[in-house]
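First comes one chain, alone, set out as structure tokens in the form predicted alone.
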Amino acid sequence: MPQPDTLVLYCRAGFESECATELTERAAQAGFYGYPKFERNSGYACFHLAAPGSALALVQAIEFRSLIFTRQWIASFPCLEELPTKDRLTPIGRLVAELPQCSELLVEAADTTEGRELQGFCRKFGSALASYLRQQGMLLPRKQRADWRLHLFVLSGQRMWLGVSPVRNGSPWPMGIERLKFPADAPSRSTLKLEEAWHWFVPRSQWDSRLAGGMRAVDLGAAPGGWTWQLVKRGMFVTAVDNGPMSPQLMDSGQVEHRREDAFVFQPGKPVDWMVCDVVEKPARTAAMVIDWALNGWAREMIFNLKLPMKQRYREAEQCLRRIVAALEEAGVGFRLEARQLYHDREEITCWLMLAPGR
């Protein structure tokens, strides 16, 4: 009977072989060792362990949240070739009769033009194979708890990934992915990428205190207002710095004072409880603005994009987060920063940034 021994890595599309270096890596930090192999815009990478059966291990072993390019991860047993038509079924619980007891079954496809097409085949089949599962006793009633979650990765309706993924240590959402619904009030399509870093980078049980009507933030390129509008909505009174025009509903709010500056100039005259910033500038400008900010305290959080090159993203940004480790960990400031390619980054990736009470 096979095992599993493969990491299947699902990631945005174009950014397989960041995501296969990153676990690799990763993966022998963590005493695990073996080989990524990727097809570029596929949307999944997969890393196949040298020891047979250790995927489970390795998904235990590393942090989840620590990833930055992984959208998703299962361990899985080798891809299932050529399945039978007439009865795909069979074999694969047999497969999942040697898996640990989960209680949910994600019948994924890849985030791309090609994984969408299988989006009608992944939901009509996953209602047959759950209801099989069941039936058999392989799969535990919806209700009950389990460690692990199911999955099958659909590359056609007859090549598969059969695996599982720790409920604890994964990501929650159907191929990794939160849905968010664009606001139609909204200045731009880019109020989705700090709506969804808030979802990732702060408990939805702390945004009360967090995100709390009254604060004060800063919007460093901020035009025409995407970032601004969702701190607006949150109550909270904002200085959004752009020399670029802001959308006239915004201003209208009486909560935003527009500060036409280079934002990387620009400082504020006491210190806020957020700072964001999505500026198209080269990584390691940012990351030196960002240090700027810490060490002078100016914000309390901080969440901020790093706009990767064309080549050596994955080296660029994790050269960026050393970077300001190295001079908040040198200055002796205490932090957190996390760092995440979110569902509606494209050529970047953001990071979160809080620093410790009283700095």
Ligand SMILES: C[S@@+](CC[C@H](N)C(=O)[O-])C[C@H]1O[C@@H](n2cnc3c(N)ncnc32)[C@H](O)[C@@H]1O
Given for the second form:
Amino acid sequence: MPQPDTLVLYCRAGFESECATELTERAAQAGFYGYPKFERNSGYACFHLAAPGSALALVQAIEFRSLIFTRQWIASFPCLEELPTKDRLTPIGRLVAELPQCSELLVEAADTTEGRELQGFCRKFGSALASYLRQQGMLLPRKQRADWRLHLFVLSGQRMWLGVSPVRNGSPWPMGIERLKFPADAPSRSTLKLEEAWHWFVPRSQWDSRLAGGMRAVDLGAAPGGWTWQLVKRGMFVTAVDNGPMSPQLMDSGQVEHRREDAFVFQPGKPVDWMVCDVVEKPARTAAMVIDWALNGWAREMIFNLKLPMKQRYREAEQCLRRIVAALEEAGVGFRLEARQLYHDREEITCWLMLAPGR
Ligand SMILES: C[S@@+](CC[C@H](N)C(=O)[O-])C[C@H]1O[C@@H](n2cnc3c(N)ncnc32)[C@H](O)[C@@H]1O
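The block above covers the form predicted alone; next, return the form predicted together with this ligand.
Below: every chain and molecule of the assembly, starting with the one above.
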């Protein structure tokens, strides 16, 4: 009987190498060895473990939220090749019986053009497979709590990966993508980056205290105002720093002060609740500016992008984050720092930094 000895990692197409490198390093730190394999622009990477059946242990040993480039992971059997089109359900069912019990089945494809063409198949086949598995008692009733989610990652009608992800240590979204609706009156599509960042980094139950009306925020590189729009929508007062023009409607809110200044020189008169930054700049320069803000205690929480260079993207991201950690640790500042390549991020990652209260 085959065993789950592969991690299938969903990622942004074009970032398979970063995703694979990050996971390989993190697995080795946790004492798991293997080798990565991926095809460029396929929207996923694999990590084949040396020890048979150890994929389930690995997805419990690493904290999912600590990974930057992995949207979702599944501890999977070896790829199912040449599934018979006449009866795919029986061979899949035989393998499902070997996996931990699940109540939810996700039939997914890569976030690529080819993957999108498979969405119809995924929907139809997913509902047939779910009914079959439920009838056979291999999938728990929908409402029953389970510790694992069952995934079928479809490459074609004949080739699929079958595996599970831990409910409490994985992405809650199909394909690891949180779908957000573009708000019609927001001044730019970038608005969704900040909204998605909040969804990922700030638990919903804390929005009313951490993203509260009356708070003060600074938006660096704000024009035309997509991020400022989100802050204003939460009832905050925003200093928008950018030489470019801000959306006139946003300025009409009366909650925005526009400062035509250099984001890297700007200093707030007094500390604010939030600093957000979407300036297109070398990541090392952004990191240095964030360190400055943190050491001066100018903002309690920060969300900023690190725009990644063409080459060595993983190394560059890692070095910038390490630099921030080292500077704050050396200064004895308490903090939390997380980073993730969000769905709405392109050649960049989004970082969240929160300073410990009472500094
Ligand atoms: C990606 S856009 C920001 C989009 C914005 N977050 C939104 O949602 O509408 C980057 C902005 O950074 C601004 N920018 C670039 N360098 C800057 C600097 N040194 N100081 C202030 N703004 C800068 C640009 O003028 C541009 O408007």
